[in-house]
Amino acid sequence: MNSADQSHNFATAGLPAETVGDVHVDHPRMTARNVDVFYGDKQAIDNVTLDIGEKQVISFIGPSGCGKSTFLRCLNRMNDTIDICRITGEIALDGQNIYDPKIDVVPLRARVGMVFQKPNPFPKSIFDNVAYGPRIHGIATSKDELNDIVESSLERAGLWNEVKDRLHQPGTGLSGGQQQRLCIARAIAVSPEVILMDEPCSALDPIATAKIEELIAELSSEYTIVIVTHSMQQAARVSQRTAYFHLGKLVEVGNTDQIFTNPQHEMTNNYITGRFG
């Protein structure tokens, strides 16, 4: 499809020329500018500002295949292990593009961090599931700084108390919770500036899903975290902002409260309702 059919597509579909609401907030730790991504010929996103703020949460939701989770994956490049795909526009962590080439994609996947949709411990013990990361960044420089980082990680996951006696157990043998639990511990040991999770509680049960989204409360205090859900209700409760895509555009962002009480835009009051997606 050519850039013209497709900017036809967008406009016949009623998605706004621009986005709906404010796209910037006063201390962004993530900026976004004009960012595009093609899958060989055909675009995935849209011209995409954004700024994500610092020790908040931002949801992204959207129907399937709207583009969230490919935004998503260009927060920390994970989008480079795809062969056709190319991204252009600017995204920086702190001010300094993470795609400038000189950037080392190692150290900014330990300052992003990434925890799927589906649990992926490591085939290791719970223990070196945690340490992997410390280890090959060179983190600890002690076995005793070692052990801290393992326990601290797996308290904030709140995964310590059920964990301590068997840490030498594979990960693998965790519950589905539990399991997403330790790649959150994972993901935090390295202590990441954002951590970036992709649907973290389609593949769990309701009383693992209330763990994780309190867990999120609790890390916000801390980190800078971007959700993509497609329960708007876990938007509602984990998030501060909400941003709503549709067929690779960002239609409209804002405060949690106020996009699903008084959306702006009529796309999003739609799927808001239930009338499609």
Contents of the next structure:
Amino acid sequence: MNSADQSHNFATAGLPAETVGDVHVDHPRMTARNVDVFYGDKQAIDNVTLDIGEKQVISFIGPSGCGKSTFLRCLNRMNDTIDICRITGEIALDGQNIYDPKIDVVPLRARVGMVFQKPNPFPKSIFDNVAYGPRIHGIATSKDELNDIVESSLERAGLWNEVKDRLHQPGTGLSGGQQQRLCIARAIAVSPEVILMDEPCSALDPIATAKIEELIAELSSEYTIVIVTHSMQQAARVSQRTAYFHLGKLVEVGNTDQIFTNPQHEMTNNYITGRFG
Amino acid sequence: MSDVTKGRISPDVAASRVAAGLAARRSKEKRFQLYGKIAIGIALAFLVTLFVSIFSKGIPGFFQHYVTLEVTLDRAKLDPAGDLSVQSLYDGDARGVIRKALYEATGASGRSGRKAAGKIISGGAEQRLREAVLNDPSILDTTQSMTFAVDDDVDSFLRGFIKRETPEKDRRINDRMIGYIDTLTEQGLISFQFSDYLIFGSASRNAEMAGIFGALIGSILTLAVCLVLSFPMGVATAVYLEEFAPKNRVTELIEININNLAAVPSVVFGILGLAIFIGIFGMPRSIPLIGGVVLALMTLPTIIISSRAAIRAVPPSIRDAALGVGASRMQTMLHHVVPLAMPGMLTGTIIGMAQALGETAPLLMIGMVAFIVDVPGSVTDPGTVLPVQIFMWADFAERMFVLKTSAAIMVLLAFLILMNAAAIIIRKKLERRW
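Return one more block: the form predicted in complex with its partner chain, after the form predicted on its own shown previously.
Everything in the complex follows now, all chains and molecules, and the chain you saw is the first one.
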């Protein structure tokens, strides 16, 4: 249908009309129903329905340009900053539609935090980076409380021991992996419910990547995490559920073990075995 | 067979063909570099000519001739009322006191002799004497050695611009005066000193008393008004257009107009200021307030355009980061984007200010070209600015005005260089890497 006017016709042939696998979970934190996203006339997401389970890690995989990052950015309305972006369907956080005109994006983004592909600490001190969110939202009521929030956030991000002696040095002076953990600390400092991670390790070396993956595993006991990744090994290691996107469609979703050992759809199978993508 | 070899060139042939073209390529590159060097050379030659011409006239312009006299400060003559009030000093005969000292030093006698000797000293000498008395009344009724500027014609003679050989009728100082000047020179009373009149004096018809102080203060006041108006307005406009304004016909039109505004001849802004502020609002002429407003209109496009470029240069990842933790758009702007764009904004502002400092035409339109002796004390006092002062001096024929014009140009250039250097330093200092 809509995907027919896309250029990669060779790959659209096998797209399923409906997502394969169970899109629903027992305790969803976020629910997306029939979501379409358009950039101007171009459709980037086509009728995606998906539940994101509470305190679960779900990974989005798929070839470049398949819409996984676009869909991720819909979950905290980061796409609002793009003028030509239009979204239909419903995305709900705890049963409340986040695209309701009455919803303010500021508290929404405090509840659904985000970590980006490229580490992007503010050109401020390490302390100020982490303290920024709590400060603007007025989360800490005293200076001591703010200090505690910064310390515990850095601790949970596994960075405290490395930076405790130089909290007032610029965050941009850290290594890439440390910067990304600083960004994670910054995200969790505002006590979000959901953390969105857009290829958080793509700019990092294997050792830094391993640290972030460990961190994701630890954080999943407290937070609902959605991670977009190009590394299938990473998806297999960190997530409980995996969703495979292709050309704006959600092709298949299921438990990570099942997706990687016994994919139901042929395209998923082709992708995870490295035949295309 | 032919299919396979068609379009394939053996590596040897390819290498030889590359080698054949290499010499031409190199000489082309050499020639191109030469053109560039010639262009820079010509530009430098012009610059050097300009600087040599300005400096050769300007540096002597910073100095002028003074005469030192033993003045007997007779209280009865200087302060007839005896209360040391300004009025009393002006009623007193300061001129007579100075002349008396001058006649003694030169030995001038007789009516025509005294007349000639009196012309040697500047008309500003009396004022000097009164100021000295006001500053320190204890010098009254004593004899003090005091230094006064010589008249500009005498200065020109001492500099050699007026020749002794010229027939007496054709020169501005007669033989008698030359005789007195020689007498003073022999006694070592004539000195060539740094000209305090140039720096601390104001507009004057007497070349030896003319100075740039009034114009300098006028420039500072005008620029202050200009900065206070144009910087916040320019930055706010840039932030709004770049981050908040919807992209539609109206904002597009505004954008085009701002860019066009940057290219409007400055004299047009002057006419606008004349028509609106003086014509419609009936504000007084020649005041730095209107000058500043007019220059602000002229500087605004520069500041807006450079501020927008600076905002656009802030990486989107910083915006994402701020929005991602839940900062509102305004918080993202004020906490992150504007501080990061500030070096660029300041650079644009300083360059805009430097332009405004050198601007003449719009200020002529609003009457800042008037002859004003008083130094402006506030933005609503009539005044003039440095470039306009230079413009006015350039109109006078006296040799000394030519020198002082060049000296004033040097002062203006020094300020421009200072401002541009400040722009560079700010950019280097505040530049952040991310």
